[in-house]
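Consider the single chain below, provided in structure tokens and representing the form predicted alone.
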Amino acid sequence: MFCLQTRHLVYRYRHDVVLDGIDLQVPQRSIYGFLGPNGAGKTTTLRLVLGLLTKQQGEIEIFGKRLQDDRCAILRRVGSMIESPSFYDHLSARENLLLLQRILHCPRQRIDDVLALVGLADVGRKRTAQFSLGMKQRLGIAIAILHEPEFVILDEPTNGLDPGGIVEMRELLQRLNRERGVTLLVSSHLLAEVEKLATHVGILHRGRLRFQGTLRELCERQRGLQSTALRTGDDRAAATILMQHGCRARSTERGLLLPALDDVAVAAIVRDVVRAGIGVHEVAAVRGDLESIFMGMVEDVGVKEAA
């Protein structure tokens, strides 16, 4: 059963189509990583799901019920943090949660529980205006889970966190999912982090869902799609030579990343690069990780749509 399901969700802003027939399927008790470049339509989708934007076309079901039929009752079972979390800057973390606890009528003990969960138990009476960006993200998570929701929607939850904080946030979300059965929909641009966190993935690009399924299914689908890494003394000049061979290279930390090539093609490229006086330091086959798969999908779509 799906915790969230949308059918042919369409949204237009003036004359631009922001979402073009989105059919999301978020299984219960899953961690669904929602990926896409800036401007792909991720935040618009999340706002529609939460009723923060007026639906124009399509259907939205949460817990098997249409959002439009009983929005308030459904959203009582949902927690969320969209873009920057909102709270009163002149109050402490505890005071912010106390106000919300009174509105939501949940046990006061939940305040101590969630502050400990997100690592803010020891901030005392420090005003949230003095919080770092990472601390504000943690408080936003605490607000989202205060009423013990069954389904939590988070937009870039690791924004502003240092590497240690990102690991702690990942572990927190995994505990919520594993120990408390919370379904999570997490929008993020940190592909490596999503790969460690998510059970399911949706890839959105130019308003269309390009892939949806388990992380394992995505990797299986792309198993044969390896890349070739080429590290040289002058990657910019080498990229020009690669273009002459019909190879479009992407610059990465490892050097130039090319599509998978056979031995003959690799030998020809290395020969021409060396003849141009450019040193070749490394040539290696690279297994497709989530970042490579994602970039390959996005770039392939861009080339096809431009053709």
The other form holds:
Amino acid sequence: MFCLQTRHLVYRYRHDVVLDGIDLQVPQRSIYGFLGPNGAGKTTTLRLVLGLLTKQQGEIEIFGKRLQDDRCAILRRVGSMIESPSFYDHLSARENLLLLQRILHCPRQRIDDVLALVGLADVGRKRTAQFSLGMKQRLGIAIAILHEPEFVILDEPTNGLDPGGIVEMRELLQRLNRERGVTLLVSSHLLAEVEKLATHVGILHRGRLRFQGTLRELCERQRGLQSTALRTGDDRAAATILMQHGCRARSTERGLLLPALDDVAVAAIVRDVVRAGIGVHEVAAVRGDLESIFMGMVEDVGVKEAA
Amino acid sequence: MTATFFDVLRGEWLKQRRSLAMWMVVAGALFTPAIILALRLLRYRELPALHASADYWTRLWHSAWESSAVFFLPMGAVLATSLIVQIEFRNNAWKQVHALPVSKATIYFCKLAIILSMLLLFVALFSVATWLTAAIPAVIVPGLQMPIAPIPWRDFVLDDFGYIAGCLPIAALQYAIALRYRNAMVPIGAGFLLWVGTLGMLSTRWASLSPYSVTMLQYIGEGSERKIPAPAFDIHATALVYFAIFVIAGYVLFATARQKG
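Form predicted alone done, so how does the form predicted in complex with its partner chain look?
Expanding to the full complex; the earlier chain stays at the top.
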């Protein structure tokens, strides 16, 4: 069951195709990391999902209902923070929450609860104009979760936070997901952040969804990119020996690069190279990290499109 | 549960707390009565004779409304409307408003209701402050009594409603423009130009065609001698028709905007 599902979502701005057939599937109770470089179309997708942009083509379903059929009932169960946090800077944090509490019909106690949850309990009466960027970001999160929504959409929630704040934010979002079963759709261009937070990942580039699946599936791709590095006293001679074993080695600046090998194969290769009188200086497993996968997806597209 | 009109209205009202629009309405309403009061207190020796005159309230009312009907009320409507809408643009909050479980009609009409209550507040504050220009000297100046003439309440209340009706088309048109443009100078500039244009039309009998003319025409029409031609149309009926047209047009533009926030 998907909390959010889009089908062939297309959005054009004048002659530019901003989104080209996005089929987003956000499973319930997941933390979905929506990843992509700046300008990939992440914010446009999220704006369409919330009805902030008029849909041109495709379908959007939230909680199994079409957005245009039951907009208010759906939005009652959704919290959001798109781009920068939105609030009134001539009012205090508490007043900002109070005006939303009246509209969203949630208990007044929730104002204190969310302020405490995001670490703003001591500054609730301070005008938000005096808030730092990090405090504003926290208040934006507090606003998004005030009415205890089942689904929260956050666009770059760690923007402006210091490293400590990023860790706190991540822990808060994971706690919301774990303890309250909140489904989170978090967009980011920070790969490391998504890797630490998300259970599911969607990679968007130039308006197209390049990958969608669980973090485990993405990591399996990552394992496919693993290789073994071998540095010897004579790489050329070692490469010839490896070739005789049916193992094609690529010569790099830092030695020989071989396909991923299991422990037995590594031991055999080292034994044969040493027997041939070549010194083995280093054997290492080279891990293809998410960044290389992501850059591979993004660069592949660039090369194909240029061709 | 979907938010009701009243819930959203309470939220909108809270947004006006300490806002520039609220301060401007209060300052604009009190400005002319404050000048009148200051002048009366400076010339306190003339007050006993003035308070004894039979047409005291009518003359006070007419002189107090002079600057307000021509300048403060129409320009106040222009500025207050633009500033009330600008709160959302300045705080980048339209996207939050549109992501709430609230219908577009509720958003549009709640904000309009706040604008109209600001106008109501302006006229109410102005009327009370005008009364205070007589009451305060009566308390402060030794031996001075309240004016002996009875207050023509009915005429004053009717006047107030007339001025409020005169502001309706200004507020509705300014609202439609302000919702459309992020830059506050666009609605303020448009309002100022239309106000100046209306001043230029006042000497013709077609002045009532301008939606910005009603408060001015009402004030001039109440003078003892008519200095301008009689309006071609009933000014208050015209104002109400304009108001209805601008409100509907504004709502259509607001509800059909491709990008919200």
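Just so it is clear, the model here is predicted, and its values are computed rather than measured. Numbering follows the first chain given and starts at 1. So that the term is clear: the rigid core is the largest set of C-alpha atoms that superpose within 1.5 Å between two forms.
Asks: After a rigid core superposition, would you say the CA of Pro107 moves by 2 angstroms or more between these two forms, or not?
Replies: For Pro107, whose C-alpha is compared between these two forms after core superposition, the shift is less than 2 Å.
Asks: Take the rigid core as the frame of reference and indicate whether the C-alpha of Ala239 shifts by 2 Å or more between these two forms.
Replies: Superposed on the core, Ala239 moves its C-alpha 2 Å or more between these two forms.
Asks: So that I can tell if Gly279 moves, could you say whether its C-alpha shifts by at least 2 Å between these two forms after the core superposition?
Replies: Yes; Gly279 is a residue whose C-alpha shifts (by 2 Å or more) between these two forms when the cores are overlaid.
Asks: Check the Cα of Asp263 between these two forms on a core superposition and give its shift in Å.
Replies: For Asp263, the C-alpha ends up 17.1 Å from its position in the other form.
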